[in-house]
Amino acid sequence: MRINVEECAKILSSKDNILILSHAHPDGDTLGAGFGLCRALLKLGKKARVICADEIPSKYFDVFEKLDMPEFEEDYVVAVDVATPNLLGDLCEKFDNRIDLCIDHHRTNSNFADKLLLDVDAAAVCETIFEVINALGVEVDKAIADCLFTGLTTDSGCFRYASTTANTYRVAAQLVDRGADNGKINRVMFETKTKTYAAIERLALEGMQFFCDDRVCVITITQDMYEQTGAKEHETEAIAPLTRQIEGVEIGLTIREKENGACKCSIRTFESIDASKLAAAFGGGGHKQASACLFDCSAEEAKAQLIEKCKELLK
């Protein structure tokens, strides 16, 4: 059932022992939203904690710095920035049919939760979480502001993506007013690279391929590249946007090999192509210009399937 911000706040006010789920392969928005909401609930005197199926990249450690999350048996389960249950990764099997509330901004949301707060016009779910926290009557302090600003800036590409709206800027300004360290956060998120990332980026760019009259760019990140460089999968998050920075490219595909032989594709497009339609063809989803999908096959097989679908979309 769809609900609004006020209804969401009323529900959360009446609950306790609240478990917040972030999606697998966590990014700044799911983590910023999860830990921002968790901090707000803790300020209300509730028991709350955030869990994620995958390791949280070190650049996001600040969002839960000095945060003491209690242990408890969950009574209420909330998913943030999760369009479909399978995005929960290894947590999906346990929580698939147990999610009471989902707060999201993906128009591909499958309406899997009992209650859904969905704002498809928000550049980041942290925009909506900001409204929920205000409706809860919780003062947004610096720690919460840092969490929410992290989500805003990462999901909007440092406010460069077309999904960025006037409201995104308004919320960002209010977060800075409340102490968000925007300079540091943007530097860490967009300008700081590990040596292992730099090494795997070089290999990835050397193997860049073009298809469909150079309108499609494909980068494949293999397990061998991880072994050569010592890079972790979460470090390759910044590679996907590189595919659409090439002049003339309309669809950028970044395919990452998994240890189990499967793979994941991150899709980036411009306004002329709907990335979510391409992802949906393979059971994935996301936004118009940034989506993703999973394949239970090799990277080469996935690439062939994706290129065929790209040909259809580019006609």
The other form holds:
Number of protein chains: 2
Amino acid sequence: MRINVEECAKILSSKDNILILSHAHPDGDTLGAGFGLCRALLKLGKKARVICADEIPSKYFDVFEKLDMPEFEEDYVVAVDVATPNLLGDLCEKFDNRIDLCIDHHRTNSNFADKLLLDVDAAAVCETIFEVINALGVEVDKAIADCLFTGLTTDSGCFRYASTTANTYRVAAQLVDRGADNGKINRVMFETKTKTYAAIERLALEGMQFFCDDRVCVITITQDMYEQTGAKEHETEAIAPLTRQIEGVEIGLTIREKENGACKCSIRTFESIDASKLAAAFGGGGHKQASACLFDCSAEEAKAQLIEKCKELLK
Amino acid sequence: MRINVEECAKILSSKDNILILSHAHPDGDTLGAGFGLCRALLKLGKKARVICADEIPSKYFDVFEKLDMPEFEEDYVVAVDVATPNLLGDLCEKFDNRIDLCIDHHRTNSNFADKLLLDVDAAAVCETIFEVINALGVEVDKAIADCLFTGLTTDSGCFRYASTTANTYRVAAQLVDRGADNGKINRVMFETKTKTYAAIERLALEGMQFFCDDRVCVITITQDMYEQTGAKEHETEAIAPLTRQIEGVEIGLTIREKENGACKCSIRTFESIDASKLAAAFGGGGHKQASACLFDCSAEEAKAQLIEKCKELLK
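Please could you give me the other form, the form predicted together with another copy of the chain, since above is the form predicted on its own?
Next comes the full complex, and the chain you just saw is listed first.
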């Protein structure tokens, strides 16, 4: 059942022992939303905790204040920024049919939770969480503001993507007013390259390929490149946006080879192409200009399949 | 004489035939401020015109609506985003002592104009121009909003730099409300690399050097690199921020060789180092985290001098 912000706040007010699930391979938005909401619920005197199937990259704890979360038996389960249950990764099996509330902003949300608060116009789910926290009557303090700002800025590409609205900037202003350290957060999230990342980025740029009259740009990250540079897979998130930055490119594909020989493709587009449609053709999903899909084949085979599909879409 | 926003609006209201000067090597902020203010004055029925010593890169006209500006003999001269008269380039000689009003946000403003409206806390001078236009009683339309948003986003590094305040985000929200096409502007300003730029960026990254225990990163752009890639100097503005993105780097230097064998250095830092001080040691200036200076020697010699100075600052 679809609910609005006020209904969502009313329901959360009436619950206790609330478990919050972030999606696997967590990003700034699912973590900012999870920890921001958790802090607000704790301020209301409730028990609340955030869990995630995968390890949380340390850069988030460079900007989020550490949070002591109580242990408890959950009575209510909330998923944040989770479009489909399988995105919960290893938590999917346990929680698949037990999610009471989902707060999300993905057009592709499969409506799997008992209640759904969905705003597809929000650049980040943290925009919606900000409204929920206000509706809960909790004062947004610096720690909450840092969490929500992190989600806002990471999902909007530092306020760069076309998904950024007047409301995104307005919420950002209010979070900075409440103490969010925007300079530091943006620096850690966007301006800090490890030496290993800088090395793999250089290899990636060197190997950039163009197809379909240069309207498609492909970067392939091989296992060999990880070995050569010492970079880890989670470090390479910043590479996908590079593919669509070249003049004339309409579809940017970043194919990452996995250890088992399979691969994953991140898709970036501009308005002319719906990235979620391209991903859907291979069982994936996402947003109109940023999506992803998995392949059970080699990077080379995946590339061939993707380029065939790109040719159709660009006709 | 320092004046405030209301005084500035009152003075502009009383004048006609207003010539607006942008600084040489124009960027988004000086142009956004100039054309935004010019449009507002034209809406008030005044004659106004923007001029600049150098050619305006075409990307600005991809996002600013073309403006027909009347010819007239100027009665009042306004400089926007100009810290010292020599930054006017070839216009300096003619206007050096004739500038009636300067609207600026540089800490290093030399107070050269008869009247000065200076807000050093503004991330972009367009923040202040927005207030001036409001105080003039002119409604900000889409064309003005696009100009001011361009200045706001380019000077704040797309809202990324620590100079970005709650007010910057708040003004951005209002400009988007008035029709500023934030998605397109950010894409043109930040997400579009020409193939020639992409090629020179790759060479620049390949030649990156580190000094002072990797706390200083240097990129040198040689005349040979321009020839090899076909890139033009004005295309290489986006390179300077790359120097301070590597983990541990506190000072990023981008040295561009000029045709005559002399060179220019762009300096980027984080909070630990005042970039304007480093530039000032070589007769340059700018902001705390972004500054520039000119050298009458080769890039290699300039690099040696700069690194000596960096060693002192990093002690």
